[in-house]
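To begin, one chain is listed below as structure tokens, in the form predicted alone.
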Amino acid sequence: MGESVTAFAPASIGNVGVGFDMLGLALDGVGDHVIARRKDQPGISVSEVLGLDGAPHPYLSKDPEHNTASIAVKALWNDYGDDHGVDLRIHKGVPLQSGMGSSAASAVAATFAVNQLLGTPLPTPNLLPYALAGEQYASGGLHADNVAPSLLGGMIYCPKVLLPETVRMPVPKGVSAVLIHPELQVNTAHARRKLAKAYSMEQWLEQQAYFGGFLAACAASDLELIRKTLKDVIVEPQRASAVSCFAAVKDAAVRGGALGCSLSGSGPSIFALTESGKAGNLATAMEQACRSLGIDCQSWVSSLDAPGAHLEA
């Protein structure tokens, strides 16, 4: 007993604007770490949850019945575990209620780590249903647009009707993602409940056209087609008002030459896709627009082919 492993799982951009609940993108440079250690006592425990400042997290529970990481691990352990147990130590790198897949990153990192403790009984893609068990608890719905890219990396097509199967999509050459996280919070479960339940055929067809065109544009590295199709005419209009800086940041992104800009998940984070050479300046412009409204923020620039969950020494 006492054997331990540490896994990292990246943050993610849910929906990628055009693909509500069906498309997600992994992010470079930001994510959660989970240390999983075997213990003699049976069951799953959480001994530590640290926030971004390295101090005990003021909001996340160490109760294994109310933590996304332990819920995910419990599902895996029930199928493949032994008589012993596992203790989890969770180090958050993704802010809560940020629109960056915070709960997904914890669930993925924990599941990946424990799979390694078990001698890797499952190929990485087969861990998806277990990580989703934790994410579903947090978000109130079964959707993989944060879990799948966090687990697998890159841009993932993951509609509910295909799960647990997913498709890793080709990404355009020379394009990067810029993500701004304003110091605001949006509760994903609440945001989902507020969405309208019915849409017109005209709205549905328009959004489907943008979604199909965007996927084709990415596969062909057609930047002008990305610019024409990276649009959300259904969900973004319903959620934009909940993020007070969204209009200003999006305007700065468009003026800075972004190929498109939208909310990441339910917000408050905002992402843009841009030619890689413009990414640094675009991040600065988007940050300045946010701060001009008195809202502090962070930013990251990421490739569109960022790696998914992996072990750390």
Given for the second form:
Number of protein chains: 2
Amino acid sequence: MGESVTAFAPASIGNVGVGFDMLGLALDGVGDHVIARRKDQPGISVSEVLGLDGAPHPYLSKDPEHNTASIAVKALWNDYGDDHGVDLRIHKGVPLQSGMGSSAASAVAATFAVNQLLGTPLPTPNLLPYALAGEQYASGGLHADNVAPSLLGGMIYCPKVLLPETVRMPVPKGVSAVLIHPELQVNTAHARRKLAKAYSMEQWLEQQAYFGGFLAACAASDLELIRKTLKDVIVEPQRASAVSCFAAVKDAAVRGGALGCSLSGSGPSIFALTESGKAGNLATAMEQACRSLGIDCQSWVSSLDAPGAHLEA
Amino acid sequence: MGESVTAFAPASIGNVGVGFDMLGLALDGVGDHVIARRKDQPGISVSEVLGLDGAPHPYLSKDPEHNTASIAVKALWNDYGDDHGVDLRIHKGVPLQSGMGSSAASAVAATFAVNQLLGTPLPTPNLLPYALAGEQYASGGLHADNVAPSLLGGMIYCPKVLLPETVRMPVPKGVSAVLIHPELQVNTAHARRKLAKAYSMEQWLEQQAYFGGFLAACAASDLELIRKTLKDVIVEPQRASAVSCFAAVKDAAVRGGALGCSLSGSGPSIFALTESGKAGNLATAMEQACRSLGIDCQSWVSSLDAPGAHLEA
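Please supply the corresponding structure for the form predicted in complex with another copy of the chain (the preceding block corresponds to the form predicted alone).
Every component of the complex follows; first up is the chain already shown.
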């Protein structure tokens, strides 16, 4: 058996409601583990993909050409690998098609682990293009709003026009994220294809106005300005109906004092930002609203400066 | 003769290239003066409007129903005035239809002066809706990107959805603005009507990406990120052809090392941001490019934290 390392990469909130395709937030305490082990044979293999229940995953492929983690690693290995190979074991902690950046977490954890195995030829931020290559296979587009926060932690600004550069954004003090994952599935690529292609100037400017205000509010820890600006008036209205519990959960969040609430990525997960002291109660209220519709769910409370990918013992 | 006060309000750069309709920057050393004098007769009058040459202005009306300054003052007077009246004398320092917020400067200076005359019933930021009422008459829409910086100074975030609230944005250290005013005129309302009504998602997201990056870059004084993000890929391409010298002046600015260059408001004025040490040479280069096309021009160099409206002795 060759040398091996285990890396963890967190789940993440894509878009953060207000920043479609360009803003992402890492989550505390939920993510994927990837164990990367050197092997004598050349090439990348995937010997194990375990689901949340510890059993072999029913859907995710072990074919290295069809797995987001191995696709990411293959790109890295082509540039920095050697004549030998690497085997990956993927232990999913992030539910599939949940809107929590599941494919991104696997791709990030795998590239992070393999970079370590190779003696760290690249500083962490430079792993982004490799992890993106894997994530692109799953999502069908070049969107870094899950990969970037999963890799780097915290809240990351990562629009396509700046890639591979990203910008760490200041996060407001005393604010936490609540994420609830209803037991529903949404196909990201399908959700994207359904979005309208054209928007009026008024729509564009309104959304951009909230976006700029949210960034300013976070930098200034201005909670009332977060409340006014954490809004998605373009994408959320087009996607909300695909998540049957969305209206009820958002209503519970708003009544519970959330600063804002929207879909995480393309859903079905729903996130809220809230004053940290209210986070526990808010999670309970959002879960109850979901369960009252007969939909099981799970929730997490996270700081806004959750760590990104890192090694595990 | 009744009591009188004189107020100054600066010209401003609307949009700041990257933030159409929502970002504005005050300019140093160029603006309008308004002398407000109490009179016994009720109502608002305008007894004098002088142009840049000190002679009666050939176009601006002294009819209080058709002058941006008196319209602004009338709204303020209705809320806080008394049984007497006020007369305004307007000394223009900002050329008309220049893209430098000429009507905003008059409306702001007038409301600031009259607020003083009334014993300052309102703190300065609360004058915004009154000055906007005047500016709206001139521009045909509710856009605060000239009024807000003229009133408050510095760089102000002022999208419609947040009004009357505005947000003072941090400005980068060591950066100055150069503004050149070619002797051309652009009608703001007409320029706006010509803009396309619909945009693709890609266009919207690209512009929003630059916008968010620019705000982050300013907050971090990251000059290279300003260079990457101070771009208007939607409005500038639609308006540039109306300003015959734009391409030549922008080219001179870019070759002169500017961090970015675009139209100020709807033009014809053109602004650039630059490292402060290069500002003088950049202004000269932009002026030369303009004059080489046979178009006379004037330029100003400004800090990014120019003062807003204030009293003058």
